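Coming up is one lone chain in C-alpha cells, specifically the form predicted on its own.
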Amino acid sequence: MIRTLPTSRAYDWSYTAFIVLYFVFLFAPLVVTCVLAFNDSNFPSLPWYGFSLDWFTSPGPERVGIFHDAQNLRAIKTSFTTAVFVSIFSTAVGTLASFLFEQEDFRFKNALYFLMLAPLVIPGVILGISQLLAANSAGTFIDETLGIDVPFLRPSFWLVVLGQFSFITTFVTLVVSARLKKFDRSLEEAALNLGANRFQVIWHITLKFLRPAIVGAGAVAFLMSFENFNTTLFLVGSEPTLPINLYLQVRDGSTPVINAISLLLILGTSLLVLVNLSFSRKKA
C-alpha cells in the first residue's frame, strides 16, 4: 500500500477493524487468564465470583497459593536452572559457531550449515523421541559393554539440558551470525597494526560489537528453554519442568493457581524483554 494515495472511508474502517480484531485475538486469552488469577473460585474458569488473592498467598489447607505451593515452586526452580544452563551453553557454542561459519576458507561450510539448521525443521516431538532413543541406546551399550552406568543418558535433568541445547544453539548462531555479517573487518586490521594480539582484538573489538546480539540471543535462549514442552516431555525425569507440571495439573484438574503462575510468567517475561530492549538501545 502506498501511504500517499487517497483511501476511502470503507478502507479506513476495515483497516482499523482488522488491527483491533487482530490484537484482541492475540491478547484476549492472556487478559482472561490474568484476570482469573484473582477469581474467588476453586476452578480456573468463569464465572467470576469476586476478587481474591488466595491463589497467590493462601497457605492452605483448603486453598494453596503459588507462594506456598511446594510442587509448583520446585518446577519453577527446575525450569529456571535448566534455562540458565541451556542459555549459557547455547550462547557460548552458538557464538563460536557464528565465528566458524564466517570463515571463508572453512571446508564443508555449506553442508555443516545445512545440518545446523536441521533441528529447526524437525518437529519437537520427533526431536525429543529421537534424543530419548539415542540416549537410552548409548546408555545401554555402555552399561553392557563397560559395566558403567551413565545417569545423564537416562531421562533426567541433564538429558533435558542436552536435548534443549541441541536445537536452541541454532537460534543463537543465527542471531549472532546476522550481527557478525555487519562487522567491519578493517577495525580488526587496524587493531592488529597498532600492536594488539588476536585475543585482544576479539575481546575488545569483535565481542564488544557483538555484545547486543549475544545478550539478546542469550535472553531468547533462556525463554525458549523455560517454556519448552515438546522436546522436554520425552526427556524429563523425576524433576518435571514448569510446562510439564502445568500440563499434568490441567490434565488431571487444577485450581486457579495455574492462572496465578501464568500471570507471574507473563510479568517476568515482559520484564526480561523490556530489560533486553533497553540494553540493546543503550548499546546502539
The other form holds:
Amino acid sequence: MIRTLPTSRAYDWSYTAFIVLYFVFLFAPLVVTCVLAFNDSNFPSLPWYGFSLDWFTSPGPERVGIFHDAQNLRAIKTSFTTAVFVSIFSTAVGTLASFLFEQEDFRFKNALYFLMLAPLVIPGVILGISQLLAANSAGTFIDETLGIDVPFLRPSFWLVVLGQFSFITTFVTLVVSARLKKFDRSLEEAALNLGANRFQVIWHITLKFLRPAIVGAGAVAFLMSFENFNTTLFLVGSEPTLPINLYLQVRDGSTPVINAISLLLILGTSLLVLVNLSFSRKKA
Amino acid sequence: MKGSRLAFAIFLAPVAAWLFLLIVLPHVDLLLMSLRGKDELGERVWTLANYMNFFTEPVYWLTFVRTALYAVITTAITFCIAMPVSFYIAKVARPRVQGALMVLLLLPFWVSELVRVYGWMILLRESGVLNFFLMKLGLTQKPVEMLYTDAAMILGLVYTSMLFMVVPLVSVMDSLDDSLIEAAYDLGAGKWTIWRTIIIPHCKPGITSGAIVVFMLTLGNYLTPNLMGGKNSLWFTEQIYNQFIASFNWNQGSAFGFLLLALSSLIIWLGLKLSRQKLGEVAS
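Would you mind generating the form predicted in complex with the partner chain now that we have the form predicted on its own?
What follows is the whole complex; the chain from before opens it.
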C-alpha cells in the first residue's frame, strides 16, 4: 500500500518489478530504434555487424545517410516551416481566446466555449476530411463565381497549416487560460486607476504575467504540429511533411536511414521538452 | 472601461473566425456532402444512399463494430496497466523520485507516434529484434510473425494511449489524502476493500477523463492499425481513407466520417453523463 503502511517483502518486490517492466515496455521501442541506427547493416534488424555512422553521413550511392538524403531533408524543412507558422498563429489566436473567455462576458459565451473545446473530441481524421471538403467547396465556389483560382484551397502547404491550426489553438487556449485564471485582477485595476488604457494594461502587465504560459504553449504547439499525422494526411499536397514522408517509407519497406531520422527526432523532442520543463519550473 | 468595446472586438473576431470557418463550416459541409449522391441518370441529388450502403454492406458495418469493440478493449487494458503505475508514482514512490519518474513517463509520448510505431515494428516483425533473441535462446526454431496481428495492433494502441490515462490518474491520486487510506487500514480493511471503497471512488473523475480521451484517440487512430494490424484487421479510419483517396468517393467517405464522429461524440456524451461531469472539467 502507501509509503506509511507496512507491506510484505514479496509484495514490494513484485510491485517494483512491475514498474520496472512497465518502463522497459515504455522505452524498448525507442532504445532499439536508436541502437539500430548505428548498425553496419542494410536492414534495421539484428545481428549486430559493428558500429557505423553510414546512415547519418554516407553520401551514397549504396547507402544514403540522412545528411545527404535530399527527400527526407526537404520533408524536415517542410515540417519545420509548417510548425513555425502553426505555432505563431495558434499562440496568437489562443491567447486572444483565453482573454475572451476569462475576461469578457457576453451572450452565447458558453456555447462558444463549448465550440472551442470541440476540436478536442473530434478525431483528427475527421477534422482532416472535413477541412479538405470545405476547402474544396470554397475553392470551387470562388472559381465559379469570381473566376479566380485559389491554389491554397487545394491540398497544399497552407491547407496543412490551417488544418493543424484549427485544433492546436484549442490546446494553447487551455494552457494560457489556466495561467490567466491565477492572475490577480486588482493589478489591472490599479494600472487603470493610474491612467493606463486597456491595451497598455494588457501589454505591460497581463502579458508579462502570461509569458511563461505562452512560451510553453508555443513549444507544445510546435511539437504537436511537427508530429501531426492524422489531420495532415488528408491535406498534404506535393510537399509531404516529415511524418507523412516517413510513413510512406515505412509502409513500403524501410532502411536504417529511418532509424537515424528517428534518433534525431527523439533527441530533438527530448531536448525541447526538457528545456521547456526546466523553464516552466523556474517561473512557477 | 476605456477601450473595452474595441478590446472585446479584437478578442472576439479572430476566435469567431477560427471556430466558424475552420470548425463549424467544414463539419456542416461534411454532413451535406454525406447526403449527396447521383441518381440513375447521373444527376446530383439529395439521398440517404451513402448511409444505406453502410448498413447493407456487411464489410462496412462489421469494420465499424470491430473498431468500436477494439477501442473499448484497448481502453480497458490501458486502464488496468495505468492504475497500478499511477498509484506507484502518486503514493508509493519517494517524493524525490516522483518528479523524475513523471518526466521519464512523459518523454516517449512527445516523440512522434510514427517513431514509436516504427520501434514496435522492428521489435516484433519476422526478422525483428525479439525473434532474434528468441532464436538465440533456442525458444523457437523458426521466426514467428508477431507483427500484423490483432494482438500487435492492440499492443501498439495501448502503448500510444498510455499517457492519456496515466496523467489524469496521477493528478487525481495526488489529491487523495493518505490519512483516509491509513484510517481504513487501522480499522482493519484489506487491500481489496481499500481499493474498492476509497481509491477507485476518489479517482472517478480521472478515470472518466482518461477513458474518454483514450477511447476517442484509439477510435480515430489511423497509423497504428494501418502499420501494425494485419490484412484482416481493417480499421474504420482506413475505410474512410480508402473512400477518400483510393476510390475518390467523397460522398461515401463523408457518410463514414460522420458516422465515426457520431459514435465518438455519443460515447463521450455517455461517459460525461454517467460520471456527471462537464466537458470543460474533463478538458482541464
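Numbering follows the first chain given and starts at 1. Note that this is a predicted model, so its numbers are computed, not measured. Rigid core (definition): largest C-alpha set, two forms, superposition within 1.5 Å.
- Once the cores line up, the CA of residue 45 ends up 2 angstroms or more apart between these two forms.
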